[in-house]
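Quick heads-up: it's one chain on its own, the form predicted alone, in structure tokens.
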Amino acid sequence: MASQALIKDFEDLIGKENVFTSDADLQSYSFDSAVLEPVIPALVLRPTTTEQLGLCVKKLYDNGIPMTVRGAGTNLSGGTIPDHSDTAVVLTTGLNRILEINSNDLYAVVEPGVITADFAAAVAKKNLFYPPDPGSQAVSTIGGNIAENAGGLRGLKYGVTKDYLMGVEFFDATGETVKTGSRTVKCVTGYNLAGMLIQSEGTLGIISQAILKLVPPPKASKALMAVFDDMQNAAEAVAGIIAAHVLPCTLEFLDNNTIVRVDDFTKAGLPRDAAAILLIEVDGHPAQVADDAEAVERVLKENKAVAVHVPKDAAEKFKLWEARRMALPVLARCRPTTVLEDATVPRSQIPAMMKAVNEIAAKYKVEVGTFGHAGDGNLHPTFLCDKRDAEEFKRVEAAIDEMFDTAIKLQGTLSGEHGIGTAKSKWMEKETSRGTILFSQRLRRALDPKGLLNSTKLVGI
């Protein structure tokens, strides 16, 4: 536990209103969106300036107090659960300013606590575009997006957070300021530390500022909904679209369980008797959009889509995409425990992975609703269960083990966007190698010799 004298020091440093030590407050920061046991921290700090953040990190380091940095806490792999009961949670939500949007040089400078959707909306007002759009964008923060390398629906065409990080400032474990990258398109000054920091899950440093690339918005777009009476036909259609060298902005998949439950809640008018639907959007120059939409529709029909629907207006299009974004919150209402995974495979292996997920669910007699970013191979099999039922949850864990084994056999990965944290760390060596784990641990110990930064996450220390 932090001493009263140290707590008083932090109150003097960042204000009493930004130091949280009550039981209720500590409980609130003991968990995130992963299905893991909570760990109650010793204290929670919410600095509101870059200077305060650096001083907090230095004071914690000097006193040997472990640190877990936290944005909105939406991550799904346990990355923001405190390591131990003596850990201090360092919130970045108080650093929430957009410092610059540069329309001439196409970049923005932001603090880590800026909410993703708010940033995208501010950029759009300048007729610019920030494509990364994680499902939690309404509450997730830019700092968290960087720490997890967040993706989203547009990842197929536009990439993920790492593709938009031009530079970053962060504090190392000692509270020393580190700057890397720049506002220029090209920069090869020193090591690519931004590349090292992204998806490091708070284990290598604490972000204080980021320079993000912006792009011009697409001039036109067209959405389609394809209906299938066989899930494998939908999966084959996904592979067929990519094989046809068409790159949609988004290419999303929902199975029947997800369709029905989402439609019950949203009243979006989804085809409830469909085995699966694909939600597709192409964008770009109007002529290219027309050509791509025609090619996509042709592939859909070749793969036995029973219907292809084009929204009649922007409102109907919004309703469809909003239904897709509601998939997780709707499924989460169905049972007491929701385990959302993001095993990812090469796009040509989507049909095999979808088939395997259904077979595994049947084998272990567990309920799964599957949706996700089918176009980039990133599926979200969502296990609906009750963790209090030990026998049921044991079957869910066995199913997840087999699912990850299958993804790796198909030359896929444990996580396309949710991260490793502690939830998936036990599978790391299966996908990588023992040498990878040891190298990563040596890197961490070199940068954080006291082992204070999120020490149990990823590969440990």
Second form
Number of protein chains: 2
Amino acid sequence: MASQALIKDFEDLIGKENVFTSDADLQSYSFDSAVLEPVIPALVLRPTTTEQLGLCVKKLYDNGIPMTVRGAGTNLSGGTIPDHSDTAVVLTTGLNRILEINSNDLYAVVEPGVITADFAAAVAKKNLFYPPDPGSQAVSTIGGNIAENAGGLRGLKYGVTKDYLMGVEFFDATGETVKTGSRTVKCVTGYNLAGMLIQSEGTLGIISQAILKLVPPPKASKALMAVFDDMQNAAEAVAGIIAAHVLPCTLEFLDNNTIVRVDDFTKAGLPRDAAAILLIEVDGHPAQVADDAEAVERVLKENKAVAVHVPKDAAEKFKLWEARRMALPVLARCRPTTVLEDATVPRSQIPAMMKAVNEIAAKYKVEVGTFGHAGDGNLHPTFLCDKRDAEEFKRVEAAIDEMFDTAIKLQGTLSGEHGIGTAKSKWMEKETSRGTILFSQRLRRALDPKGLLNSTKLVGI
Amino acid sequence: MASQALIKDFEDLIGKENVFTSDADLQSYSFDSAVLEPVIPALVLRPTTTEQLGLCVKKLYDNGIPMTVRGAGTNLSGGTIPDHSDTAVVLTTGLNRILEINSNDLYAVVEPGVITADFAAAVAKKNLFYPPDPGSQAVSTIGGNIAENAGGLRGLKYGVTKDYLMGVEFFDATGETVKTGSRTVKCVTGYNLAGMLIQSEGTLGIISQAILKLVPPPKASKALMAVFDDMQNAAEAVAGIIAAHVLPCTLEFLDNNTIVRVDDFTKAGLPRDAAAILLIEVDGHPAQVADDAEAVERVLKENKAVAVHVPKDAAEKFKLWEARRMALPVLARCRPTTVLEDATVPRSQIPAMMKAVNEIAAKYKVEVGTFGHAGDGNLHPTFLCDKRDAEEFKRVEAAIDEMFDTAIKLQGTLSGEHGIGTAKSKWMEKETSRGTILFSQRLRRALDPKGLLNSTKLVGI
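Instead of the form predicted alone shown above, give the structure for the form predicted in complex with a further copy of the same chain, please.
Now the complete complex, all chains and molecules, led by this one.
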């Protein structure tokens, strides 16, 4: 536990207003967006300069105090839940400056606490484009996006956060500065430590600055909504679009349960009788957009879409996309507990995976609403339940177990974009190997010899 | 040194025909493409199955024998030169199967010894595209491309090897199997060890299999050659094209010295009086190609190109591009020693970097021919000299020193795509930090506790 003297030291270092120790404050940082038990930390620190961040890390290390770094706390696998009651939560929200947006060289330099959507908007103002758009972008931070390798709706065509990280500066566990990567398109100077920091969930270092790649924005785009009266047809259409070599920037799926519940709430005018809908957007050069949209419509019809609707204007498109973005919050209102999963399969396996999810839900008699990034094989089957009902929750856990087994059998993965945290670590070895776990543990022990950095996450330490 | 008994063990394991110990054989694997002293290894092993590879690594580890993995040996920074006289060179050339090319899910699975150009051709046959095209692609291997994060002519638009590595299986130093990444577009299951293996130069693990991303091929392309009578104008045009938000798939630069020497040799009909030429190719949807080519021509004219030439057919285009590919081999014929560098700067700094390279060459009275991937800031100033002339070689080394200082000052990097190896390790700390070197050494020591994997490369051990 942090002593009064140490708390005083931190107050001197970063200002009294940036050290939080009241019960109410500590409660606020005891949980994140995962369905896991909260852990109340010992103190919360909010450094506001890079130098302060480094000195905080050094002081925590010297005093043997565990650290959990936290951006907006939107983590869905428990990555931002403190490890122990003596943990210090280190907030990055005070490090929120966009340091450079370079239009000539197509990159930006940011601090970790910059909010994703704010950054994307600042970039758009300069007529450039930062594609990664995780569902939580309105509040999530770039540092958190890097630590989790956040995905989003555009992963299919534009990739994920990993594909935009050119370089990073971070503090190692002891507070030493490490620099890796560059402002250049090509850089092989030393280990690709930026690649190693991506999705390391705050266990290998504490990010202080990132260099992010930007791209010219697409000149045109076209949105479509396809309605299906059979879910398998929708799934086949997804596979068909990719096989036709069209890479839409968005290719989203909502099942009937999700459609009805979202429409109840948003009154977006969704087709409530549909077994499934696909929301599709193609972008690029205007001529390519026209060709791609035509190819997509052809595939949709071949796969028995009962209707293909083109939003008449930006407002209508926004309403439809907003309905998709509301899927999780709306489903989350239905029952006391929402378990949002992100098992991911190769795109051609979407039909098999969709079938399996519904069979598993029926077998274990659990309610599931499925939506997600169908175009990149990244579905979000969302289990609606009440954790206080032990018998029901056991069935949910069994269903999730079987769903992961299915994903792995279909050559997929446990987690497309939500991370391992503590929620999924028990399944890691099944997908990888014993050697992978041991290798990963050796790696982290070497870089964090006192085991202070988010130590219970991922493969443990 | 490997005992006779151990050599017999290896012969039993992988076949007598795959264990090389004759003087002539050992000589052949004592050097690579870098200007560095050869080191004759103790033996050379050529496993032909994944299982054999793992057993070789385990046996070498158990016997404390250093290992240097080698594909085609095209390394330009000494990464494939054996560390010591008791080193075993492990060849990947016997592991050269393309295991899967998946058209529906846009990925391939390959063994490390597959030759880059063979792979690209197999992919093209299925109407797909694998963009990374390092200069040595006709002989280089995918395993080597991963270990070095190989770049090439298309880096500007399509990225480098890193951007195509979805997953990898490798043996750690002890011979245990590690699996990371997936056949899915999104995967955050565990550490991004594939990202860590990229450009690790054979020091963290020995790759046995890789999952590579494929993309739909561009539907059209257009090539242009621009001629300049002032090198700075050419450099300004490069920066201008990117600033106009056009991303050509190729944007190559040749200076007068390179033009004349290549034309002498190839009779390609290059403009021998030009101060510099740019070779440019734009690709994509036919309408976008037309728009981009028009924008490029406009920028070229604004920057005083004295001629813009469009090859009349594929044969003429091939001849020009082949001339570019011949730049290095032709320059290498001119003097006994060729030192090919790859200092890289943000693209807008190309004019400043070009100016500095020529000023430095004049200052130290050394001959330099410069060509390279101007579009991604990755130039290849090539120093022509005779290493046996100690005085001259000292001037070359001083010039290179100053060139790196300039690259770093311009926010660039030591190495865009050739790697650190032993050739550039002394400059690493200047670009990064002491903390970066120590962090990297801790990392590798943990993963290679006996220090057997290419131990003198990168940051040492």
